[in-house]
Partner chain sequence: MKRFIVLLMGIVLTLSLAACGGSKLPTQTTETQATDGANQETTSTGGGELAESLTINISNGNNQRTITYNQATPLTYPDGTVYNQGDLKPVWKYIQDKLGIELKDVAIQDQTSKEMMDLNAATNFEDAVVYGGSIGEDVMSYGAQGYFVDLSKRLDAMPNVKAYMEANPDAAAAATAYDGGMYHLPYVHPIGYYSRMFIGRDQWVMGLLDSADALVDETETLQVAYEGYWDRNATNVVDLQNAAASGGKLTREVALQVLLDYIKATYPDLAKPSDLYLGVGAKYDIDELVALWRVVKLSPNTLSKLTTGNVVDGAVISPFFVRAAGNREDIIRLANYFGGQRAFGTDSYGSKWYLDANGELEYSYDDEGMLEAYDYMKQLYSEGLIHSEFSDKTNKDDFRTSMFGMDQNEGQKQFGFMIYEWVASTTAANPTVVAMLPPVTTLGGSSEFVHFVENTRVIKAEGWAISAASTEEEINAALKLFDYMYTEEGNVVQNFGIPGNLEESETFEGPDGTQFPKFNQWFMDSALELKNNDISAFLRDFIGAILPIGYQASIGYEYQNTVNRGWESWDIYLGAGVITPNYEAEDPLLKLIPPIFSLTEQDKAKLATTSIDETTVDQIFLYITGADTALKSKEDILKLFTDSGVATYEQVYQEAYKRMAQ
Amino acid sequence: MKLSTKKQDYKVIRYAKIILSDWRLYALVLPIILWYIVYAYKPMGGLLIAFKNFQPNLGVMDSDFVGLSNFITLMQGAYAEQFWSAFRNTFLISLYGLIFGFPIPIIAALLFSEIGNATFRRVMQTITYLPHFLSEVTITGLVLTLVYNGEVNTGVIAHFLMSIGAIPEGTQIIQQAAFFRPLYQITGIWKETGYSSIVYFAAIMSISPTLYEALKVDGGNKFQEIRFVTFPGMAPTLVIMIILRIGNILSVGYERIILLYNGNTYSTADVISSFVYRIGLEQGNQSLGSAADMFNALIGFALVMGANYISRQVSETSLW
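Now supply the structure block for this chain alone, in the form predicted in complex with the partner chain.
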């Protein structure tokens, strides 16, 4: 017993010494840990709401336990159609974002890296970053004005599209489900391309110039530079970013959706987070909202695990 206690004491001292020796690093990580406790772990208790007939006056613990009833109502009951439609939309909107939105910041970073004049490059980068700092309310307000097509007034973009014959006269873009996803993606690309390119630009800048020089000596042209030096050099960053993106495939930001969608476009616009907002907050059915969100989170968790596993097997680059 004494020996074991001594051993444990020794271990504690050893850990304490390790922490003390690197205390600056631990101090740096402390805010992150606190953030996780407050915003990620503490709210996890709220997941219990998904299994309860939650009543605000009784609180989470004292509300009646109803097992999987909320999940059944959601997936097979009265809300099934809305829920599965939202689930499908979440997946599709995110997938389109991955297909169309993911490569564009990479292309932008490549183009930025090829600009020789540093001042011009910085100006261009700053201009493309700017939309990121506008609030979603401002962005969507602008979009709604540009595509508005009322009985009397018409937005610039709607007018342009009608004048070139891309859409029929009188088309109300914001009222038609078919236009929602392109509108959402184009708005997102415009807003985030510049800012998202920072990480790729940094990855390109970290590639050793000697590799480019070596290729030049071998007679490589600009495209071969990109293909044989830049892309391989960016690969670890690209892989990690794509894993993170896949992990978030069911986490479509709800702000822009809620600001842009309406009853006419639910069929293509309503995502899990907007569904949760509507059911949980607007209608006050927190249990159902919680169940939907939990389901969403579990699928997201499985996806990120899967992506990480595949990446590790295929490219030897992974998050863990």
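Next block, the form predicted on its own, ref. the form predicted in complex with the partner chain:
Partners and other molecules omitted; one chain follows.
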């Protein structure tokens, strides 16, 4: 018993010495750990609301436990049609973002890497980064100004589309459910392309120039450079980013959705996050809202686990 205690004391002393020897590094990491504790792990206690008939005056712990009743009500009860419609819209919007939005930052990074003038390249990168730092309110305000204003289309884009016959005369784009998803995707691509290209541009810049020189000696052209040197060099980064994107395929933020949608576009615009906002906050049913959000998070967790497993089986790159 005394020997075991001595071993434990020795381990404590050894770990204490390690920490003290590198205390500056641990001091730098401490704010990050505290942030995760306060903003990531502490809120997990709120998941209990999904299994309770939450009453704000009683609090989480004293509210009645109802088991899976909220999930059953959500999927088969009065809110089932709204929930499954929001789930479908969330998946489709994210899928379209993956298909159309994911390749564009890669293309932008390739174009940036081909610009020989460093000053011109930095200027172009800065211009494309700028929309990322604008708030969603500002971005959606600009979009609404361009496509819609008041009772008639007065936006530049709306006039252009009508002038070339892409849309019928007098069509109110923002009021049509069929136009919501393309409008949402174009807005997202415009806002995030430049900023998202940073990681791909860094991956391209890390590729050894000798590989390109060797391909040129063998008579390779620019497209062959991209195919046989650039893309293989970017492969680990691309795989990691795809896994992360798949894991977030059901995580569509509510800010842009709420700012762009209206009663006429609910059928294609309402997603899980806006459903949770409407049910949980506007209607005061926090239990159902928490259950919907938890269901969404579990599906996302399963997707990222599956994507990581598949990546590990078919390649040498994975998150873990």
